[in-house]
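Just one chain is shown here, as structure tokens, and it is the form predicted on its own.
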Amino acid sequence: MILSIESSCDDSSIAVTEIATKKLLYHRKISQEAEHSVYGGVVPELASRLHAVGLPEVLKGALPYIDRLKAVAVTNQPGLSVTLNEGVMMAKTIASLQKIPLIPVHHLKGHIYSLFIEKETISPLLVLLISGGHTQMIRVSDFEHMEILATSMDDSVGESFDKVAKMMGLGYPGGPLIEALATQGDEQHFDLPVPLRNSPLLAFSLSGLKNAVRLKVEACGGAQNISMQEKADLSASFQKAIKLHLLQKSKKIFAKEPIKDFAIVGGASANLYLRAAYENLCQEFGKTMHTAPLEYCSDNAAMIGRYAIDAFAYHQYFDPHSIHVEHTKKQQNGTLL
């Protein structure tokens, strides 16, 4: 079995996965959304302190498996360094006490492997990763070869949802709130720009769209005076602009990439409006679409453990004292994960 730990942001999560069957034997997550919502976003120092309490609590359920572990896996990049450290220190302690190796896991690779929890790995695969920190199209040739084909120049999809929700005084996290409001709104009501519409760049950019939303909110009287119907209409119009932006860039990649399997992963991939749009795009290009179950779209230790199974098979495990939190630089197109 492999014990896996995820603490890259504001979720304290631990899982135990059986190597031979890929069966998830234990999985628990404590969310910090309530504590951070009063600030309109994640406060790193608060998140770190909450992990120091939450991780030991979640670990209790994994203790019956502790003597049958072959390795410990932990997210060590990218993420908030103060929260990653909480998970890495726990992982190093367990691995050292049990005299077993440690598997460092890149968080984005973990999201890709959320597709394969209790399933066999699929490759090659095209993956759109849309999360709170990243928007990327990735070509997954196999376990050892993952190449970024397009990435965000500024704000990610998840980050933009959170910031727009904050502009309208909706709360945190913004994604589910905007998606719910959008179902009651008219997506044609507000004319919002589609980012990079006339640009040949294979890249994503949402800062301009986010600013356009800010101007609309101000024109409606600000967060204190904008009506609920205007919030609904603006949510629907914003969500539509994001959809059109993602589809426009994805179409260019789909036209060049012969890979027939496509997946959408990450926290924002739980958005059913975006999922439906990509279902239609895959039908247009003759691709098969894959998605993770909704409960595994956001950060979780189950996806870290599933990646670790393949890493273990490739002998990608190390002495626990050699693993540290890695400070990931901004990734450009062509970067290998």
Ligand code: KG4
Second form
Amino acid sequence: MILSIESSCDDSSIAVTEIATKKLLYHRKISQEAEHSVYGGVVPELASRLHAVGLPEVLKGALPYIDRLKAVAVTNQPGLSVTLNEGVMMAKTIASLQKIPLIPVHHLKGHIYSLFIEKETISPLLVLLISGGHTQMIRVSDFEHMEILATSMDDSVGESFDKVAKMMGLGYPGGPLIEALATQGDEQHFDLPVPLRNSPLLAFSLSGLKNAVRLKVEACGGAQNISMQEKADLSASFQKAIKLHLLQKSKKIFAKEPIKDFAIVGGASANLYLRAAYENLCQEFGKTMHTAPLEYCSDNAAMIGRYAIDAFAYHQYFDPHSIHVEHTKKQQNGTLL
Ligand code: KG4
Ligand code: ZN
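Alt. form predicted together with the ligand, vs. the form predicted on its own above:
Up next: the whole complex, starting with the chain shown before.
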């Protein structure tokens, strides 16, 4: 069995997965959304202190398995360094005490493996990763070869949902709030620019759209005065502009990539409006679409554990003392570290 730990942002999560069967034996997470909501986003120091309490709490349910562990896996990049550190410290302690190795896990590869929880892997696979920190199109050839084909030049999809929600005084996380409000709104009501529409660049950019939304909120009298109907219309119009942007760039990649299997992963992949748009695109291009169950779209240790099973098979485990939090730079196109 492998015990896995996830603390890269605002979820304290631990799982136990059986290596031979890939069965998820234990999984629990404590989300800090309510605590960060008042600030309209994640406050790293607060998140770190909450992990210090949350991780030992979720570890309790994994204790019956502790003597049967072959390795401990932990997210060590990318993420908030102060929160990653909480998970890495716990992982090192458990692995050292149990005299077992440690598997460092790249969080984005974990998201890709959310597709394979209690399942076999699918490859080759084209993956759109839309989370709070990243927007990337990735070609997954196999476990060792994952290449970024297009990446975000500024705000990620999840981040822009969060910032737009904050502008309208909706709370955090913004994604589910805006998706729900958008169902009550008219997506034609506000004219918003589709980013990089006329640019040949294979990249994603959302900061211009975010600023366009800011101007609309100001024109409606600001967060204090904007009406509920205007909020709903703006949510719907904003979501539509994001959809058109993602689809436009994805079409260009689909036209060049013969890979038949496509997936969307990451927190924002829980958005049913975006999922439906990609279902249609896949039909148009004859691709099969895959998604993770909704409960595994946002950060969780189950996906980290599933990745760790393959890492273990590839002998990617190390002495616990040699593993640290890695300070990952925002990556441009190229190999996913
Ligand atoms: O993958 P995740 O849990 O954390 C990171 O790795 O960043 O993603 C969290 C992000 C947040 O920005 C949140 O607003 C967004 O995912 N999100 C959504 C939805 N549910 C969560 N965005 C759009 N629509 C949703 N339904
Ligand atoms: Zn994530």
